[in-house]
Amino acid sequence: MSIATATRQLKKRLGARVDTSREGCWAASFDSSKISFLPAAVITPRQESDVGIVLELANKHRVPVTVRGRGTTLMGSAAPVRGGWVVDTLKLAKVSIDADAGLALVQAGATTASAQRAAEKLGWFYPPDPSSKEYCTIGGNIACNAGGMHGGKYGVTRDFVVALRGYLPTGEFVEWGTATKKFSAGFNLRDLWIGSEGMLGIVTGAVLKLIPQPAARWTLLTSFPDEVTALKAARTLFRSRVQPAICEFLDRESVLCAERATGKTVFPGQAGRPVILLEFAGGVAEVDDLKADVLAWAQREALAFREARSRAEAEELWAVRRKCSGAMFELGDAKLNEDIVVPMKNYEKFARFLAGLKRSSKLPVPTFGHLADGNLHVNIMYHREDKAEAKRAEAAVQKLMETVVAFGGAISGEHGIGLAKTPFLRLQHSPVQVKAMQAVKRALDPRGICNPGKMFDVVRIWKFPKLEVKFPWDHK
């Protein structure tokens, strides 16, 4: 049966929830990777059971299905590379809080920020905080195991998912776990779905663990003469068993871009110095006890430092971090944003590698990220129409991934694999490990309908023409 015939059957079942207009399909044809593949239809479920209907028919007629939330993924994970149908979860956006148990009951289309705000109203805290949290969805966070700046102290999405529910590629409803903090009944298939990028089924709802809101927060901004010194100082801090809630690193190029964007020098007389931005959170006494030790560390290790004495001052210090990513486009009109993870013991070694990569590629490579868990965002900047620059950027990504794996790190910390990192999956995993993952995929999705063409099928995302579209979260 053709996709057109299957789509007509779907329309009979779901009516106006199925959009086959060119405008609707185009809007769902790409994510933040800005690579476009036109689907045959976009389905916007009004209730979770609609997802089961879509998958039942898709499985019967072998129609590819791609699930999406807001499309903030940078790896092409939500781009419908094989066409077919796109399931848009944004109407499934309910959030409720069990204040006694400290649990959030959320649907997949709820934004991360909406879940956080609902928890905060009742004195609870949901720590995972991707930079696009005002836009990205809980379902998308689960699909890519998203993290954010709080990851080093509190953990990532996986650490807060108590239970999941949704539909297998066959359209059958499943629940992995219950709304309890202990569950030891059978295989842990919940964690298989986390980070599976919609390839093993579609998540429609989740139960998330919450923690009490920290009573106190304290922010400190420090600068250093160079990247190696900054990263060495961070390791010195961690060795003292100090655990910051946030520890953000920005290299010289990142800081310079942010300074030019804001028109302000982070530290007067020290333009373009790498910085580490720290935030400590916990009980009032706990945070007060830390201050003396951390300030002593800053006096020993840093060129300069500035502490926030109020939340308003803290927001001012955060400006450099918030502005750096969008400001990088002054260095080139195209960016290969590679989130990688480096073991702490190799921080300084990695900084020296990056300096060499900039020299050999002759490209700007501004880098920032989360030092508390080693998740750095390496941004290889180039001009899209300059074929020589594009070729050097591609070679730089390959060298970056090979080096990260050689250092004992990970090719992705929170962005997933999608389309963009398929060429590198086999650098990370042995043939036996890849076969095991493929066996799981075949077992749960024997007809290969859920998000086909991702992760295992080697493609190079930069061979596709980029769309000239802008998202509100591009410059966060």
Given for the second form:
Number of protein chains: 2
Amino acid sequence: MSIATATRQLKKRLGARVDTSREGCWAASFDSSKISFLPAAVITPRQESDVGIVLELANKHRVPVTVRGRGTTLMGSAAPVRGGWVVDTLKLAKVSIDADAGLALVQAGATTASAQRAAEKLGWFYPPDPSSKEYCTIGGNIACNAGGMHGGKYGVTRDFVVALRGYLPTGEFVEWGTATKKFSAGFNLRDLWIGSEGMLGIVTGAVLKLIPQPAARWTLLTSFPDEVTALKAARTLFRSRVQPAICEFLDRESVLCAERATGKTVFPGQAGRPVILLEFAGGVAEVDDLKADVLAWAQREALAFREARSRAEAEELWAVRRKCSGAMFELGDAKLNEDIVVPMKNYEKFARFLAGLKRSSKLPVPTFGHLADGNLHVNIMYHREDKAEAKRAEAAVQKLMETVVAFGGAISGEHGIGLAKTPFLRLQHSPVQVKAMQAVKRALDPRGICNPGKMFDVVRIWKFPKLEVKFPWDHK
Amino acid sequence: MSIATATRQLKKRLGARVDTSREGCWAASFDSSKISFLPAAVITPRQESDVGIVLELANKHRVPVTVRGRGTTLMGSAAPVRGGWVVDTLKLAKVSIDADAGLALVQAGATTASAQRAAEKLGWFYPPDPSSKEYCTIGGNIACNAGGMHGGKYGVTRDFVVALRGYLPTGEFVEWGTATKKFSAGFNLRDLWIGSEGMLGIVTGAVLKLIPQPAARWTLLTSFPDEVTALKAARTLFRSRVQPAICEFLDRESVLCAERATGKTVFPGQAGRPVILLEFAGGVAEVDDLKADVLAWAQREALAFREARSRAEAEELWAVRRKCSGAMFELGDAKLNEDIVVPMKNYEKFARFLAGLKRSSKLPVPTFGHLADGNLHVNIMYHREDKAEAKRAEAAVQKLMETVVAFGGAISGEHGIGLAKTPFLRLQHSPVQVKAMQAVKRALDPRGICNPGKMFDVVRIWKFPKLEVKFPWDHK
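Show the same protein again, this time as the form predicted in complex with another copy of the chain rather than the form predicted on its own.
Shown next: the complete complex, the earlier chain at its head.
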């Protein structure tokens, strides 16, 4: 049966929830990777069971189905590369809080920030905080096992999911886990769904674990003569078992970007010094307790440091981190943003590798990220129209990925594979491992309808034409 | 080919690591469920790659393989019900600590306590603490996603595993995840392995996340007029977002068991009052900070309470918890020990159900467990030789499981399914869910050699003859 016939059947079942308009399909044809593949229809479920109907028909008629939250992913994970139908979770956005048990009951289309705010109102805290949290959805966070700045101390999305419900690729309803913090009954398909990028079914709802909202926060900005010294100092801090809630590193190039954007040097007279921005969180007494030790560490290890004595002062210290990403586009109009992970034991080695990569590629590679878990954002900047630069960028990203894996690290810490990381999946995973994943895919999705064309097929997305669109969450 | 021929081939490859003696096979024929099924050989690998050799041959010749740690499981998960070969991880017991990153690198046969002690020496803490931790292994903990008393605040085994390595049922080596706290590259087969009870491959090594060792602990014992009041008081505490590291509940019958065993009442003049034992852990200032609030709660909610002012006093308070389990065997020579989980919102309802169950079954059902995560150990006591009692016990466990699921809870929080919980798997999981699990099993173990006969085949283990053996971890 043709897809047009299948779509007509779908319209009979779901009426106005199915949009086949040109504008509707175009808007759902791309995510933040900005590469467009037109679907035949966009379905906006009003209730979770609508998702079951979509998948049941899709499975029957072999129509590809790609689920999307708000499309904030940079990996192309939500781009419908094989056309077919897009399920948009926009209207599945309910959030409620169980304030006794410390659980959030959310639908997949709720934004991360809306879940966080609902929890906060009752004194609870949902730590995972992707930088797009005002826009990105819990469903999307689950799809790529999103992390953020709090990952090192508190964990990532996976660490906060206690139960999931949704539909198998066949359209059959399933629930994995219960709204309880312990569950050990049967194979753990809940966690298999986490990070599966919509390829093993569609999540419609989740139960998330919360922790008590920290009563106090304390922010400290430190600078270092060079990257190796900064990373070594961070290791010293971690070895003393001090756990910052946030520990953000910015290399020299990232700091220079921020300094250009703000028009002032982070520490007067010390332009372009790598920095580590620390935030400690916990009970009032707990945070107070840490200060002396942390300040002694800064005194010993840092070139300069400044603590925030108020939220306003903290915001000022945060400027360096918030401004660096957008300002990078002065260095090139194209960015290969890689969210690699390096084991702590190889931090200094990695800093030396990165210095070499900048030299050999003759490209700016501003790098910043989360030191408590080794998740660094390496941004290879180039000019799209400059073929020589583009070629050097491509070679640099290949070298980066090979090195990360050789250092015992990961090619992605929080973004997932989607399309963008497909050329590197087999650096991370042996043929046996890839074969096992594909066997699981076939077992749960025998007709291959859920988000086909992702993860296992190699696609070099930088070779595709890129749309000239601006998202609200794009860096200014 | 006969199993005898396959075993001869295995001996050629692994020599003295393969034991076919009568005593060796008998010792590996049962776990703590004490139901014996003789294997044809026991293999004790000296290096992890030996496991690959075993599985490769087993897969070729279709020999069932059951992996065991020390056999502390009560579920029959390590009993080789289909014979074949048993892999004993005894000699794969290396532990090392990465003190900077806060990671433990362990082999599957290391005991939980040995990993904890290695971490402690360097100021780090591995929270999961099954009560058999001096004997049980990390591999076993991973197999059943073991929990323990610390689960509510800190999480269970799954929450501390960052990477696994081992062998697929085909004998092929795989590594899931890296020694880093973030990883989002490819399907999450690491977590699919956690809780899969040796049915999807054999884990040989793991990287575990550690947290800073708490500097201070404070213990408080509280008693209540009845179970409903106790559980309601616990909910009040949790709602105030106070997070005890441990929050153990003992019902009237459990307290009476402990009081008989110790020869004194927990609170003078108040025999058989349900208790909640609380332990708070953290920084010195952090724990001090909590005390006033917690004591005010105890003043308001409890009938009586006593705090420990020293480790010795804390040990004294702990006596009630440590003694209750063993003393239960005065109430019957057989125990159906169910580690169910109840959502917090249904605590009081569950207490009322339990009172009814005790009345209707005319059996003692002492119940204790972990209130921060709802994981309660319900112990249905009866006399094996008394057919009427045995029948009432069987009816009671069925009723319990149905009620737990109806209340939105789990039939197992930390023990897994094994053989013992197989009659209840389909109360927890719909036919679609079971079918999905079985599809995953077939995808990774097409010849069905890894721990066959578990989880999906219904076995009523209380009908099997039970060995008269004593394990070092059995309650006195």
